[in-house]
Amino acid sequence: MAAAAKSNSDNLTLDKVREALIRQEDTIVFRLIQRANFPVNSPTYDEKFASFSGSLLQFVVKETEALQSKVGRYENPEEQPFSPENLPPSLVPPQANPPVLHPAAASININEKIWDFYFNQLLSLFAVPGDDGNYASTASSDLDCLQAISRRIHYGYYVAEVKFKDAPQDYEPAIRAQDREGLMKLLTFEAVEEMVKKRVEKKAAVFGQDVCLVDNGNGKYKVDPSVVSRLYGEWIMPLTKLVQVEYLLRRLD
């Protein structure tokens, strides 16, 4: 079993992690585009809108995550629930693959921060004001966006693990000193972050342009590409590094 675990860990490389992060960019862009099909639809978030407890969005999140938990979604470390209270256990047999992460990953969930910036800062940047009555679809689309963003941020577990595995001598002193600032500096590569921001902005421009048979050069996009760049620069990458720091602080436990 120990040999199998080591083999599985050896398959975790920085190149593979980067490939996964790049694929997740596509998912995030497409889900933002889908959410932009609806206006803000504020009744979706009104706790007095329906007869059940909480808002329609909260109800959809809770019920959807309960179903997803039964089919094993949250057995994957990077999948973190937004309503973790009283989730039912998985009915699906666990995968036989040995874990590649330190058990500390299971205790790190920053979805409260993701929920906060998504609804209080991000949503108004790409969803137009208004109400078209499609509240259930709006709630479902919001959850799709939240889950894609959360998965990308919590994938920081793997980023931290592969970086630690490749250069433990660089990270162990800061971990032993519980030096958050030192770890953050080790994890920050501004040139790479700028490249990521440019790439997701380009993807948003390509994926989200209005297609017509005659190119009239109107430059209209379903989601402003600069908003996607800002999403990564102000929230996704900083919070991913926060996850990495929290993981590394526990890595030697």
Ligand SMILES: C=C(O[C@@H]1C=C(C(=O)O)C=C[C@H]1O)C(=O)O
Contents of the next structure:
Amino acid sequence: MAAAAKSNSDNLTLDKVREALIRQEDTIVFRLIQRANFPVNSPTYDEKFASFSGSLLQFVVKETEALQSKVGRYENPEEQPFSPENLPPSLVPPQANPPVLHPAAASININEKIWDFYFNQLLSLFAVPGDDGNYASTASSDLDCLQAISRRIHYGYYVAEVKFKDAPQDYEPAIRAQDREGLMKLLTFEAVEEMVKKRVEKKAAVFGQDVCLVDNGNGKYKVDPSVVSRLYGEWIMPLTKLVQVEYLLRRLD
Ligand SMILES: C=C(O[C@@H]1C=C(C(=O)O)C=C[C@H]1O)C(=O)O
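With the form predicted on its own done, generate the form predicted in complex with this ligand in the same format.
Below is the entire complex, every chain and molecule, led by the chain shown above.
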């Protein structure tokens, strides 16, 4: 679990970090299944909804993140807000754990890219067209998906830190040269990526089947397993690697 991996930098191993990423797959698949309970519900995203100054979604994101900020959510570096402007400060005392990450490097926020692919490409692949009027549930379900995906992607900080600590002699020259391509090559493990895509496809098939007492369901899935594999292959893993590269570029600052 994430907290165990973070409690002390000497405890941080690639195996533990990968375990945390595997556990987060379950969360992501279940949240997509939850969002797929509703059709697209496009009024949720109308730029002008009722008396809000933006969309209902924007309002839910801003107000939810403000509350979560007050209770300390964004004190964790892997938790990055989607609406970072004017967030209220945390009212919770800071944790006593020594920081595991390099402070200059652990403030990268690529949520704009996540927001963009989620609404412009992913959503229509797993939510059916239509409008059932459940806009509030739709918006909070979107935020649940976005937060789980964002956490997984910004967890790249820990992946990068542990890879750096395991082989500083390999990473330091590329960091000093600010060589993005070289860093990308060093941190990429294609065999692991293939395994991840297959595993999440299988999870979507297992978690999203109709469970019946007499037989094994009807072969229909709540979210198409190939969409989950594509989500990882096209967006989640490339963006996790982008976070890793950005982190490493600042690792010696
Ligand atoms: C996360 C890692 O780094 C890279 C990104 C991966 C991912 O996002 O799942 C998988 C393999 C690596 O290419 C890792 O090595 O586990």
